[in-house]
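Heads up, the chain below is alone and in the form predicted alone; it's given as structure tokens.
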Amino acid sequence: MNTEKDGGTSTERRDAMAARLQSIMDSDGESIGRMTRTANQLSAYAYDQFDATEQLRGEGRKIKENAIENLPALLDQIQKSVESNGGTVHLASSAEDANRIIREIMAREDAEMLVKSKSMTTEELAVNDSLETAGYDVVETDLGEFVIQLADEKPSHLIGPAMHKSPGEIADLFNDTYGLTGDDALSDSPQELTAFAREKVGEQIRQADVGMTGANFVVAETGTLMLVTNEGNARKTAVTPPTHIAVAGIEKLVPSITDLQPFTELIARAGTGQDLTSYISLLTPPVETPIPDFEADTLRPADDREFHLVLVDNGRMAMREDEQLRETLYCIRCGACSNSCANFQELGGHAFGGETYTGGIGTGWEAGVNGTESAAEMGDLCTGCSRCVPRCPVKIDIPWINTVVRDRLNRGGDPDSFDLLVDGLTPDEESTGLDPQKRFFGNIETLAKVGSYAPRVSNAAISSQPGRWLLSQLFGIDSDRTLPALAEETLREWYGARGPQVANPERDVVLYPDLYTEYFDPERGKAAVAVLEALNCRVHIPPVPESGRAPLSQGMVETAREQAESVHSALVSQLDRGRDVVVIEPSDLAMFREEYERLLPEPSFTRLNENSYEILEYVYGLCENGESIDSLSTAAGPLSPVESRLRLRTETVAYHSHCQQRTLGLESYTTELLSDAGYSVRTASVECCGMAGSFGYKQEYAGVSRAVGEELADDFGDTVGELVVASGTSCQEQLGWLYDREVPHPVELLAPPGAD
């Protein structure tokens, strides 16, 4: 049995991680979940209600692309602009360099106390620790940062650092810290707590010698800082003390004032669902406001003001040169990716985070500024569901960044005693040292192919108690989960014996035999064939390999690239014949339409992208172009094959759309077709089932997967007498496990009665 360097066997390590994640869910989950889900819903509404959302997302993306491309010139320009305004620019190459500069400014100003507004860059630099070690007093003025400073904790969210704490916990913290008892003790009233914190913070701002802010954006042309906050403390921090230090990563630079417009419109809508934040401050320091002397009750002249802009590299220039991580620098730190992430909603940043940064985009930041290893524990919590992509105001492909970091971590692994066990069963492109669990799931097609030669024997082996124990010990498969059973006959075996049934077709189509349909659930493939044939399509099911989704989900990028090339090679002759490719599994369609852009030459990607369709997207198009839905099963007609199989006559369907299907904008085709067929369709407001392919099977993450799934089940409520259907493989598995019943694909409801 393999023993890890950091202690214990692989199983013990996975158990320890599962216990840690469960502990964080128990302590932080309720507050984090309430806040992030609310913010996500508000953001979705704000995006939908704003006509210019997509236009401005595109503009914002271009501004950030150009700014990062021209960063050296912008650094020269900002230095000249700030100096002409009367300030000083410091270029810090590292965290140590930045902290040295800040300490020197404090010493030169003979300062004793510094007050700060919220800044993740200063968290990255550990500015507070540096100053406090040097003997300075540091006070956070943002309410959330003030709370976690008193609690001696790390931020749990990019924009809501104390999001994990309830009002009651904050009241207890304030009461304990300040010795408030009896009638003086604070209640859990948010208004009372905010008023108390405002008074305490205000006292510190009035006494401070130096104020420190971050900057959401820094305008190179004018030296202007843009501060976006929902509290006024950033303004007070910047202009009340005589010295202002602004600390910002070099990626915050934009060329001109006009470049701020898209971000002004987008940042609040993305992060909190507001049209605008409470405070958008444009400061061109040193500002001309006189300096208040509270002790003497007088004003000092503005000429006495000092301004220092500390621009931080700390790995950013290397990220700029890194083709795969460069996109991370486009981030405007709105927190939308965290709010939209089902796993983050359960865990928060204390689990889904590294040394500094949290959430989906945090993996790229951690790898860039703190090193790839700092992203190791958080990296696999991104399941690649893609729900964050349409929320990101600058269109960052966050799942791809997480995949790249996962790939780099894989390649840094040490050779393992399990490598010999799986050698020969794993025809991948990965180096030795890859985690056996990842190698198992990344090569699941090969294992399914081997197992399908004797499916009954294989199913008996993996479902037996010794088999499940071995799967748990060798590959970290959660003991409460049962891997799907192999079908007696694969889809291609069935179709090869049956053959096409349409003599004079209107269209010839290729039904892509995805891994799950081919080996585990050919029934949904048979239903898809029956539906297409009923609409006058001749169906072809050629031998095509797995799309590469399985290895890509494990961070096995080169293996996924090889798979993508094999898929294209297998389908190119079909495309040459003018045949459309119809796909049942949404995650495979997402490969064809999204990820293959990263894995294939542009012409190959474009061809597959433009000629591939999700099954019910394609059926909807056929019905819109002359074919009749009357050819299919309807709620009023005879039982569909799936209703017959499940012995359930139903007119009401609880439907769950796959995350990537929703991201591709395809959910409505299914709901409209089912409605047109006479079914009453209801959907859940919870977007994710939590299974995410192999994620829910993994010992260390099964508890998180269950928690996410239970949110969906709670939202659906009572489904007695209804058919629960789902479009994705993992969704069917998760809902089937939650409800302890078969959960079919919606195409099975539309298959004509009597279909095979």
Contents of the next structure:
Amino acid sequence: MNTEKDGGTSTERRDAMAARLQSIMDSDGESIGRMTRTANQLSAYAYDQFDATEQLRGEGRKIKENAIENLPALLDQIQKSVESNGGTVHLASSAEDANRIIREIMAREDAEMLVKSKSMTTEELAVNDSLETAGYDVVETDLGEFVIQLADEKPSHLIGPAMHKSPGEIADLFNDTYGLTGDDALSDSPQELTAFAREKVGEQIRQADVGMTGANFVVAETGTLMLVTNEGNARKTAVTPPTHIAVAGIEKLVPSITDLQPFTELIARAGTGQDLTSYISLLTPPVETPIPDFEADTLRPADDREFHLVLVDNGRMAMREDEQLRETLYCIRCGACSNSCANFQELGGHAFGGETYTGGIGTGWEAGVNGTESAAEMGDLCTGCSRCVPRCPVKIDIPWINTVVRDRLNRGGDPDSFDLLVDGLTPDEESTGLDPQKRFFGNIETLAKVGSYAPRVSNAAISSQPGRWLLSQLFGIDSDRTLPALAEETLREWYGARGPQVANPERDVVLYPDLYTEYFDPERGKAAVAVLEALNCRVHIPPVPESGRAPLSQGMVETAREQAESVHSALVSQLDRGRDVVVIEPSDLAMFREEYERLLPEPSFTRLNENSYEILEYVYGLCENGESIDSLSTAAGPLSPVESRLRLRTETVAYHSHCQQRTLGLESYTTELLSDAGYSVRTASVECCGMAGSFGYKQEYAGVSRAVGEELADDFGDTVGELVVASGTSCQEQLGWLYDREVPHPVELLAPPGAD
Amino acid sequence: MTTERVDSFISAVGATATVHTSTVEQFTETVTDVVTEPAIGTAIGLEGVSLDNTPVETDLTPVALEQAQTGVTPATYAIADYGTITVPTDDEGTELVSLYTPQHVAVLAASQLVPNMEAAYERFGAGFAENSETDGAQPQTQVFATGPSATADMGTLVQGVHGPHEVHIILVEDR
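Based on the form predicted alone presented above, generate the structure block for the form predicted in complex with the partner chain.
After this comes the whole thing, all chains and molecules, with the earlier chain placed first.
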């Protein structure tokens, strides 16, 4: 009864995936983790220290939007400008076409050897294979690419292709390749390895017939290429051999030189955390530099230089026509999205599947260039945490692109696959053939609703041995994880019986009964009610559906849209009465404030966006506007219900914010409030707990989720005697599981006693 | 040129390079002190400034380039905010000399120091556009160079890869 795919049952497939991810974590994880976390922290600092970051991100975005819009005109212009400079432009429709053009140039120049500087576009085209098969020698000159070429591996990162290799592994590779033994053998000193590789590569550059570079940008008006490097290899590759071939995707075109300014100031800050890289060449070939012939010791005149610009379509024009994938073409390939991704930090690019591009925006590139199927594994590793969004120098909504690709994959699934058990329970808008695991989590609200009619029976069934076995077999839920237990009484049942308890309120407030608070953890909802009432708010908890976050995270876009519309309908009369909407779960608030922009008509989105608040953001606002924090439970005051229940009186709190809460810029309200309440608050530098909603429950990803969570626990260190609190449901679950204790929501710490 | 701008340039350069300020008269002495022999150079193009009477050879050949310890070249602009210089490309081989030698010494008039990237691009924009229309005298190619070449591909930051590992900048007071 399981879906038969790739010759195994779905359980076997999930287990095989889990084993593959574990093995990649073991081999690549340590080096990748060190490099990406460092780059990510340096980049955060560089963005923060630079006054113009946001202004230039806006300008960069506009330039790319306009350039893609005007692409046909820019393509005409670049052909004229390069030709008037004395070079040749070739338009290649496909990888095959590009490779044919390049081989023809090699043949015409009677060339034997080509040196290359790093270019992901040439990886996409598999230029090396094409040239080597035709009998040419190809040498990579970027040291990371050089390592990858010797090891015959694929790049693991957009800008650090050998990032998964430790110095020791590189030393072994060089020693094996060049037969270095005894005193000649290289140590794992990065200085020694760099010096060795520089010599090897340097010889080849001096002898090469052709130098091939990519281009970070191509200026249509002048025929200028922008090349961003640190090593200097691209400079040498471009000017040393007599012939220069530049290969670039057509999306690299911008109108004029001055358009490069925002990108010049952003690209290194985003990618590596440098203010600028060592070299940024604005190169207008063929250049005037005389051609050095090292063998004959002569300088040939620059008039002998040849320049060819190969502009590659290979799916890009179709991406331009694709409303959802078009944004991918704005990507300037800095790698910041990968560096900020907790799963990428743990695994590196090799885990993300795909033929060329990995991680983050790689999903959009793979889907556009190599077809939706080649992005299948990537989309699932994106948890939609959104930490890449504030890092992208051109403001691409990378989680959305991952969601869209996941949705397309869902719809392309096998229509005959197993749907029986959940079909009756799942009123979703999706086509048949959806993976049952995705359908389970995407329809979690309905399942919770049905289960809550008899919570004890449901809980007993789920936590029993046969129940767990069934969950793992049918839906791919990891058998080490326990699904959260349904509460005896939902938040709305409790509140319905109790009613509002503020006689002369200053304000009327709607508390959004998110799925988790309603069915699984009403305690944090009760605490929110107590806090709001203590600050003179009359609370309303109307029936409002799940926000659509659950189906969206499974790539079920149409179901999410239906949910969004229902949420809006349920709240609109509340908004009409002038009531603010307060949300406990940050991932639901992020739906209201971000994703609904794509799911609802603009006025509906704006209405909800402008009137919804994260619970402690709202409490902070109340305290700033006349209410007193002393009405709440403070460190010196009476114990909150959660402190009484846990028998813990503490003044120190380890607080973990939620990824989407950080992206919305709302973390500081909680830390400030807790400080104002007299607590000493610690936060971790690790941003993601690794749980990410359903991700950590899935059989194939539970191991990665645990590893990401352990990074956070390591960073927090000893928490004995402290209260660990977290804002997100998943974060509370994950930390509770890692520390084996209850991890409440911070609002519970502020709740005055005796409210219920 | 303001002294504040020079100060902020020097502070932005930090440890990535060494900045020397020099009068036209002192130039011969300054450059002689800085270079490591054998040294090779291309014409600086500033009034009253020449590599004659210095240890710097100006007869560029590939072998001389490979053997040189120091390359002396002109720079077009310096950018105060970033501690960056821009190196032009010309038919004398300035690009090669600034790139192949382990020590690069860049020379420019202090009046060519611009405050920020926007100002640098304004000047470039005019120059590049003019050039594409009229084949004018503005350099067609500029390399923003900030400090020595570097890589992190071998596991940690290493300075001095394909390009120079040491950079000196001589600002010549011209007004």
